[in-house]
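To begin, one chain is listed below as C-alpha cells, in the form predicted on its own.
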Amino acid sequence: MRLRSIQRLQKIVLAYSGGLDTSVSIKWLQEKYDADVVTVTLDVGQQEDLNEIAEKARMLGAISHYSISVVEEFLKNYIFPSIKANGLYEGKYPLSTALARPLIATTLVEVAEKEGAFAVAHGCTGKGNDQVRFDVTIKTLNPNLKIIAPVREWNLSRDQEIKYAKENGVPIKAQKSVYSVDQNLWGRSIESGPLEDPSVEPPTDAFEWTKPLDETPDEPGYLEIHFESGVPVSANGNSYDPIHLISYVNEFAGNHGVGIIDHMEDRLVGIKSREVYECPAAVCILEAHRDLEKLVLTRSELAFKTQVEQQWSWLVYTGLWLDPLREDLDAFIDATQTRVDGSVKLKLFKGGFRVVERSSPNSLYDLNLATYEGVSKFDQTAAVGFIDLWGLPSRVGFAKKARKKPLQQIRA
C-alpha cells in the first residue's frame, strides 16, 4: 500500500459542470496522477445552482472550489462584439456554446496560476469542438500547463462510467432528461436521445424556452429593439440593463415560439452532425440589428462587412477567439458600428417573425429619391446613360461570344 499525506504535491484545476462527467473526474485524476484537485464553475446565466454544484464538488474530494460569476463579462465581451458581427455560424447557428468557452478556458487559466497547479482539466469528448476551444486557448495564453481532458483519455463507455463512479462514491442522480443540454445566457444547445436522428423531428420536451406553437397566443405580438452604437439598449419602449434586455427579449420571444434553431452542421473535427438549439433572443436581435445597419450602411459597407461577418464567426466557432484576425476585425465591425443608431420593430406569431418597421437618424434612405410621385428629386433622364455604361461589358463579351455560337447554341 503506497502511503501519502493528505496534501498532494501537485494541483490540477478542473473546469466542474456538476455532472457525472467531470464529478468522475475529480476521482480519476486524484488517482492518476496523484493530484489535488481544485474545481471551478463559472456563471454564464446557465440558471443553475452553483451553491449546489460547490457542495458537490467539495464532498467529492476538491480542496477548494471557485463559483465565479462572469454574466456581464460574458455579455459586454462576448455577446456584443457577436451582435455586432450578426455571428452566425453557417447561417444558423448565433454561437452560444462557442462564445462562452474561451472565457471558461481564460479562467480556468488564471485560477491555475493563481493555485500554482502544473495542469487543466475540462470534461470534453474527442468527437466535439469544445475541445480545440479550450486547449487552443489554454495554450495560447499559458503554453506550460498540460491539458487533461479526462473523458477523451479514459474511453469509457456510459456503463464503464457508471460502474466507475459507484466503485468511487460519486453520486449518480436519476437521469431527467435523454438530452445532453450546454446552456447560458445567449442559447442552449440540445443533443442526444432522437435529436440524433436527422429525420427524426425534435419532440417538444427538448425545448424549455420555446412555447409549443399550440400554446402561443392566438394574437401577433410586437417587439421593438431600440439600438445604440450596434448593441441593444431597450426593448419595448423600456430600458433594461443588459442582462435583463436580454432576459426579457427571451421570454417574450419564447412566449411565441420563436427561437428553435434545426440544422445540419459541420463541426470543426469533419463530422456533420444534426445540431438542434433555443435562442430566442439572439435570432429575434441579430435579425433586428441585420435589418438597422442595412438602412444606415452603405451598399460597399455591407457587402465588405459580410465578408467580415463569416470570417469572425469561424475564427469564434473553431476555437481562434484570441487569434490577432479577430482583434482586426473587431476594429473594422466597430467602426461600421457607430452609425448604427435607431429602432427595429418584430412581428412573431406561432413560431415565426418578421421585420415590420425600423428607423434611424442615421438612415441614409431618402423618400424624395426613392419615390415614385411626382415631387421625387431623382432625375429618370439619367438613367439611360447609366444603363448604356453599366451593360456596356456585357454587351462586348456577348458579341465576341456570338461570333463564335449561333444564338440557339447561347440560349441553350
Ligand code: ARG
The other form holds:
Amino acid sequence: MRLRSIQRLQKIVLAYSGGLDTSVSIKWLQEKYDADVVTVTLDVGQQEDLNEIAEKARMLGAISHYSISVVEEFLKNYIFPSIKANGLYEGKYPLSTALARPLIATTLVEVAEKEGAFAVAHGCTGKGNDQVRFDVTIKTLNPNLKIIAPVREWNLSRDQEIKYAKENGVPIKAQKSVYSVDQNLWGRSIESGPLEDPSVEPPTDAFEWTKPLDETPDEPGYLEIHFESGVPVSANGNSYDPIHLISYVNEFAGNHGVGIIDHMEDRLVGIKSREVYECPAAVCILEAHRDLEKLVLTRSELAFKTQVEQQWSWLVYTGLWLDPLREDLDAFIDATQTRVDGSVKLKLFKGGFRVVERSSPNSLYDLNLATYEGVSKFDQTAAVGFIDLWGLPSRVGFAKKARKKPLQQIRA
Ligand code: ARG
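For comparison with the form predicted on its own, would you give the structure of this protein in the form predicted together with this ligand?
Now the complete complex, all chains and molecules, led by this one.
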C-alpha cells in the first residue's frame, strides 16, 4: 500500500487515440486493475497532433507515453502488398482500417514486452472487426499477454461514459462531429450517426478528403501513375517519396471529388453494416494497378490471381494477417509483380474517373494480332477449327438436354 501512490506493481499498455473511449479507459484500467497505464499512439498517417495526444495521456495519469511513427512501415509492408494484391473486401473496401490493425497490435506487443506489462488494452467495441484483428494478432505474437478491451467489457452508453468522465476529471470536448472516424494514409472510415440508415444518402459533412461536387474543378484532371514491380513510384511525372506520393494522389483525386465508397458490408461477427469511406488514393491506385496487370499478365495468371486476391483480402479483413497463408499468397503475388511496370493515366471529373491510357515495356498487347485493319499476323482461317472444338462439349450437352424446346422458349 505504501508504494501505491508512487508506483503500482503491474503495468498495462493501452493503445491510446486521445478520444473519449480510450481517455476514460486510462482511469478505468488504473482503478479496476490497480495498475499503471502506459499509453501508445502510433502515426499511421492519420494527420493528428501527436503531441497534443501525448500531453492528454500524461494529464490523465499515464506513467509514460510512446508516440511512434510507423507510417513508413505501414506503407512498405502493408499498403504496398495490398496494392500488389488489389486488396479489396467485397469488391469495394480497400481495407484501409483493416491493414493498420496488425501493425498497431504488433507495436503494442513490442511495447508491452519492453515495459514488462502483463496486459495490453485497446478501445474496440464488441461489435466490430477491429477487436478481432487486435486480439488475434496479440494472442498470436504473445499468448501470455492478457487482452483488455474496456469498452467491450464495460458496455457503457455514451451518457454513462460522459458521467464517468466528468466524475474522474476526463475532459470532454464539445462533440465536433456525430461521426466515428478512423483514418490513416490509405483511407478514412466514417461510421455512426446518420450513416447508420443505409436508405439515406450520407450528408456532405461526413466527408473531409473529397470535395463536394459543386466545388470540384469544371475541367477534367489527368492523373498518370507510374508503377515499378507493382508499386507506384511517381505521379504526374513527379517522383515523390512513397508517403508523399500517396498523399499527393489523395489530394489530387479528392479535389475532383473522387474516392467515396458507400456500400453494404458483412462484418466478420455476422452483422451487416452500411460502411462509408473516403479513399481517393486507394481507389485510383488500385484501378490503375489492375488495369496495368491486364496489360502485362496472361489470361491464366489474371484468372488465378483474382482468386488469390479474394483469399488475401479475406485474411486481412478478418484479422488473420499473421496466418502463414498470407505470406504464401504474397510469394505468388510478388512473382507476378516483377513484370508490372508501366504507366496508367486516369481521367477524373466530378466524382468519377476511368482509365484512359496505359503502356508498359512488358505489354502483351500486340497490335499486329489485335488490329481489325487489313494485314494482321493472326490467321483467321484457323478460327473456324478452333470454334468447332471449343463449342464441342457444349453442343453435345445441349443436344441431349434442351433442343427439345422450341427456340422461343430457349430465348426466354
Ligand atoms: N468496416 C471497416 C473495417 O472493418 C471500418 C472499421 C472502422 N473502425 C473504426 N474503429 N471506426 O475495417
